[in-house]
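Only one chain is shown below, in structure tokens, and it's the form predicted alone.
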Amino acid sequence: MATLALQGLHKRFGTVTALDGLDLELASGELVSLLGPSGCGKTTALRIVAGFEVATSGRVQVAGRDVTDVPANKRDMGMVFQAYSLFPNLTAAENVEFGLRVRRQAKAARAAKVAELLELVGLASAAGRYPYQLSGGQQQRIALARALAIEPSVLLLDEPLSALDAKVRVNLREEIRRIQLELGITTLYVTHDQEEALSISDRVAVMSQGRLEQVGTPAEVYRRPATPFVAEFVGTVNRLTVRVVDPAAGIVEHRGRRLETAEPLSLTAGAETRLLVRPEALVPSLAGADGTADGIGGRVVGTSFLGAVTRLWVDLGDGAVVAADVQSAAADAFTPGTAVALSIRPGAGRVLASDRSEADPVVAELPA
């Protein structure tokens, strides 16, 4: 039985449909991220689960119990907000203790629980500090400890890292995952940050316009996007115009060069479609001295340093610009103006039937 089940959730605000039949189940101890752009309905879904919003229709169940009409304070859920929401007149320890006081737990039990949780989030030494004396990352750790203090059956996190600096975000998301795994608590995590969702989730639920586009493991969502929206939103993707040669074998042709896709195609031979390829699946090599290329020929028109890898922006000569990644240690050979050949790792490309009508052959853009 799922610990948390969202069943056919609809939510309308006047003429605006925020949720359009959302179905999602979380297993016990699972961390699932609702990922999508602003306005896609992910926070609305979280607020309905928490009891802060009322669904137009649909049900919410926790461990098989229907809590759709149960008040928020009786749903046995912990919530961490984007803006920390700590009580400014209470110390860190008192903030963590707040929910236990409301539940009238014994003083000794409260003190032991607070000490345990402050230790868990690495802030035992900050117990007596007030929120204004803590950094943003520390405040969010206290907010997390406060949410966990009541030992909820479900933990809800609404963009908990978006107000923090980049390095603090990375460190804290790893801490959240460590704590979630250590406690084994079922967690629904809302974010618009794809890297954040992919790095900490057991499964990712990608949303667009109030609907689920795809639910899967981070690897499945990234490597096998179910829709063009998922392909574009989760990572960078190149779209190459190709012609189907052998549908059963998944063979397509681009500029006379045959390429192997990830799976058989439900298209007829000769049909034109789009091949979706991630930048890391395009392997660049230097073209011959005479400009010939054993692969898809092109010319480097820009580069973007991304740390361990450098992204090359390659003009294919027909108005299409694609992105290809190389190790930064080898990037000096691919300066702007360099003629290159691009090969595609076998099985790395993916064709989506719903993508056939789109006119733009590529979804890579030059850096500003």
Second form
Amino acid sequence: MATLALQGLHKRFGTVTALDGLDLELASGELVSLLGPSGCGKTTALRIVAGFEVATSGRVQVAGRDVTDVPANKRDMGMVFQAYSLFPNLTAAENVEFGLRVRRQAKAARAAKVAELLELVGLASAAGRYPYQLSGGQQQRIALARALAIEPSVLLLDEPLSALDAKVRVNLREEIRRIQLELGITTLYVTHDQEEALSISDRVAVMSQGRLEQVGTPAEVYRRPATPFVAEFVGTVNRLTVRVVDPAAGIVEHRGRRLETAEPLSLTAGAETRLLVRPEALVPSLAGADGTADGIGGRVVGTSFLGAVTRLWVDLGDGAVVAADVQSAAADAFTPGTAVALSIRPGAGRVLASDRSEADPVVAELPA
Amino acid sequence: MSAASATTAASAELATARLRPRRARAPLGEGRARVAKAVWLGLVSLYFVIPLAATAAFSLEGEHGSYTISAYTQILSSSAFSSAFLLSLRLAIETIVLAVVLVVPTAYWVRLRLPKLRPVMEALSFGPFVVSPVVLAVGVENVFRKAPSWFIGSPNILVVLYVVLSFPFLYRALDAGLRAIDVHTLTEAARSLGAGWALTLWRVILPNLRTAIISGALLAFAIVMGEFTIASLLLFNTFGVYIETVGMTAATGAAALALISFALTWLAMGGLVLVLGRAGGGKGSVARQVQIGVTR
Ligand SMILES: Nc1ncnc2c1ncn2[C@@H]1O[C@H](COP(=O)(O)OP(=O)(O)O)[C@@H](O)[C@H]1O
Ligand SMILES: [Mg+2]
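Hand over the structure of the form predicted together with its partner chain; the form predicted alone is what we had up.
Next comes the full complex, this chain leading.
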């Protein structure tokens, strides 16, 4: 397999800057997700790699070879599209065979390869069906088989699951990962769904406004977001306004209460900053009869059942609302109106070095 | 505002409430709809059949109330008829081939890469309706006066004009066909699989435009087979000119000719559908294309 490198990619559409200097390297056999909100430039980046779009500047390399000026049909890249893209006039098997016919492979070799790939995506029985006779999920499986049939050096997927319903989406993403690992193919996977990206990737590259915010393993990106954007976009996060007490020990203070953060701080004592806390790191307990308890005081204003856990929306007074998760089995005690005390799991709070976003106090929003 | 939306919500609910019992009675309504459909179809076919039947009856009339098929035998055995028909047939086929070769790649490229040109193409496609055939014929004669005689003096010049005349029909049919498929995604899928432009056009775009091409080609065919003005101005004996001449000289002959041309044209169109249905590589049938169109 091959490495893939995106080097300093810039792309402008008229006055719109879609990519603003994108650098990303994929190791051989690695699956990297490009994750970001709609319009941040993910598709543009993928299309430049595929050769469908010409970068304003920057290079693309495959296995150390510069392919920036190679036309799309000579790049040997497999691509799965967001929209259904099977050729409507060809059967599933003929679709898979298409790239092999273009390459003028012998008939027997083609037939063997098609059978192998249909088997791989679990659709051997659908070989003779036309796209309109296949479900959305099946169509995307065939599209994957078609892309893989040419034994591409790199596999590119642009939100391949976004048109499918939730259950199929989860199944198919596991399938894609299984196949990717089995073939060991270098893969760039575009998605706006953080759960999808975290669940199938070796590394996640979080994008915003044409730039990379952070590249790291799913755990790194989730636990140690490098920027407020990443913290907000990947998972839910609460932000608490705190004052630095002891930078070396990572101690901060929230309304007079001392809290321990994950690591030493580069800020001076007395400085005001924001502490980011995931809902699962914010532990609610029932406040005492006098309304006081050991923790940040607040009142439950809403609950959302999420399955194993229930998310509580807690008003801290002054209008700030934070999210805190409890096991659903224990959630009955926390009805709206209940006074609670929130404590932070030791070391779970994180202060961002490059905290550059808007005014305090900001917290997770109530669900719409 | 909330009051307004509340009323809308309420009326929407009312509407669904009113709909529900009706949906339950659907089978009955369906049967009635089928009868209505049959009656309507019958009426429409009468509209076509009555004139044809009347023409047929008239064409068979002999002297003093007798019946004869002499009008038919005369026409079918005349060499003027066969040469005119074959000339028009040849022109129609040449027109279709030239128009398809010119218009399909153009419409495809405009859709794919030059969307800003679409209004221009639309406007151009009105040209033949705006410029009368007389003007077209005279204009072309002037322009081509210095052209070599194999071109200007032969019916080949008609092919050029007929391509212009049939352009709107073919372009519009193709534009609709292109709109029905995801041209961009299909093109990119083909290219990522290694296909160059020609292969993409031939193996991906063309097969999926078959229905559109056939309907455009049938219209072009009908236009060429019946065209009179230009051919007569440029002094060629095409089928349209021949029909006109017979019509002015023989009454029952004209009626018989009308029916013959009707039958021949339909036969030729059937042949065209068969030929085009197979063309463009792949094993797809027209029926399947239609089916795909319907399920979308
Ligand atoms: N062909 C184009 N012409 C003009 N603007 C474009 C084009 N393609 C993308 N853009 C713009 O570039 C930005 C990035 O788009 P895109 O890469 O599709 O984002 P994403 O895939 O992350 O949703 C958007 O602002 C979009 O409107
Ligand atoms: Mg996109």
